[in-house]
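A single chain, nothing else alongside it, follows as structure tokens in the form predicted on its own.
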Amino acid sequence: MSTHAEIDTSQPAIVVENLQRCFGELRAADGVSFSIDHGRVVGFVGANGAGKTTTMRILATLDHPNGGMAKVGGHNVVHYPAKVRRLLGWMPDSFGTYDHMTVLEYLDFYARALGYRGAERVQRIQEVMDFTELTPLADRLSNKMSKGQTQRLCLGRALLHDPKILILDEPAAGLDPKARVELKRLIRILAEEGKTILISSHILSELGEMCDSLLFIDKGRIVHHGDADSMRRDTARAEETLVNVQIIGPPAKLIEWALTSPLVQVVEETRCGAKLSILSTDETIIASVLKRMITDGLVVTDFHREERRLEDAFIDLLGRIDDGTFKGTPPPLPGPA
């Protein structure tokens, strides 16, 4: 038995054009446009209420837009929802379980709903349980598991029909560090299998590691589409070097020194010092800042350059958008309709 719909590889895996969704006067999606090629892993980033979940729900055929167009696998999500659902795996940010239903019974229920029968159903459930490492938990009640185990069950449900395209809404939310590592490993394996993955998360550093590119949405509009490095470049000052400095003594002493030093600004205080911005990329000027620290009596134990964090770049991006000064990389045009 086959649950696959035909996928049109002549078009991008996901195409969104001028998507609009209003809830009263609130514009949750306000002209959203982007495209994702087959086999790519794309991170979807935005503050709460920016429009991420609304856009993802429309792509998953769980909501209707007020305007614009969205296609998954070449199929219009409004006109052909059944075709979209057969090739799409949807993992929501939260989902319900059932009292007195074990992990095995839970997956068996959804496998039957998808049309799997007999030995093929048993085999498919076992494959999914092995992949998500749920086999040892087969007899565990589905509503009596840890957050990490529950997320793996939700992912397993989304994978039952072996979809070509996955949409994962905040899959790492609330997970402990070990569970996040396990989830990242599963997503990496799925990417290596050639699946197209759109994944939202508030943990930007992890998205930067996992994803080929990042989509940034703000107030219902896409404001940036590119890789993590381009995001850092677009929001960085042209002449700036970030350095992390550690000293012996209270960090306040370093901060007081920085506030009175030319070409030096304080980014944030750290446990043993501070992150500083030197308003130059000239090696001799950077070296002279370190020399002045030592000459002025600071006992420096560490002084190294630091890459701009994605979290800082994102906050700076939103600030520049609000004040109208951002001139970053425009989102690429969507693929053919």
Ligand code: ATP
The other form holds:
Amino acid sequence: MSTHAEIDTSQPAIVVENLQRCFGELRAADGVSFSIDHGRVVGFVGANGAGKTTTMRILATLDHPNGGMAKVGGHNVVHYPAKVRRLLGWMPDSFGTYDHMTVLEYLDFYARALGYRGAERVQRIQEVMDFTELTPLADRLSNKMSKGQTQRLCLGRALLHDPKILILDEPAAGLDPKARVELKRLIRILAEEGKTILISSHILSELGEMCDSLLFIDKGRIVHHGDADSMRRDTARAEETLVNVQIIGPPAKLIEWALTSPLVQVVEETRCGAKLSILSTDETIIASVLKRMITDGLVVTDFHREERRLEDAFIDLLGRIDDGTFKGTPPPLPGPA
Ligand code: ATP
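Alternative state: the form predicted in complex with this ligand, after the form predicted on its own:
Once more the chain from above appears, this time first in line as the rest of the complex follows.
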């Protein structure tokens, strides 16, 4: 069984144009457009209810749009769903196992459904179990596994037909840090194999390091796409330096000082101090702020610049869209490296 021949590589791996999906009055996808080149790993980010799952379900041929167009591997998801399913691996955000099936039986069931027969089926299941490190659990009932093991089984199921394109909806949700690291490792290997991956998550820092680019969606519309650095840059205030300051003594002392200091704003209190925004990028002004802290009696033990967190950048972006001060149009996704 081969799926690769059917991908039209002259077109992007995934293309979405002006996609619409309404549930009554609610516009869950309200003109979503983006394009992903072959071999790219793209993070899909947005608040709860922003429209990620709606968009992904349409791409996975599980729902129909009310308007617009979506293609996977060059095939229109509405007109050629069978072709799309053959070349797409889909991992939903919630997934049920069958209570009385072992890991092996479960994968065997799906491998048969996909059309694998005989030795090829046995080999394919073994490859998937090895990759997801489920071989030692082959005889384990699938409802007697940890959340991390269950997610690996779900990923294994999505990989059975060796799809070139993967859509993973919140694969790391509910996993402990160790299981997250493990899942991230598997996704990295899949990316290195050249698969195109669209992955949604709420953990922006995690996506930032794993993905070539990030796609931000809000209220059913794409509000930004680009890499993590461009997100930080586009939303950064031009004249601002973030610094993390630690002092000996209660953080309240530093906060009080910052509230009465020109050019200094409090971003957040931390355990031993605060994250501050200095409204300048001029080195002498930044140095003078530190000097003033010390002469005003604060015992500073640490003062260092901070990179803007993606979370903060995203929240700023949403605020600026709401108050109409974000005028930028999203740049196109960067092409293959
Ligand atoms: P989350 O991060 O919480 O999973 P999401 O970005 O995936 O959120 P969607 O699941 O796409 O968001 O939902 C977008 C909006 O559409 C939400 O307001 C949701 O309640 C609504 N919605 C989704 N599916 C349906 C449905 N079948 N019927 C009615 N409303 C729906």
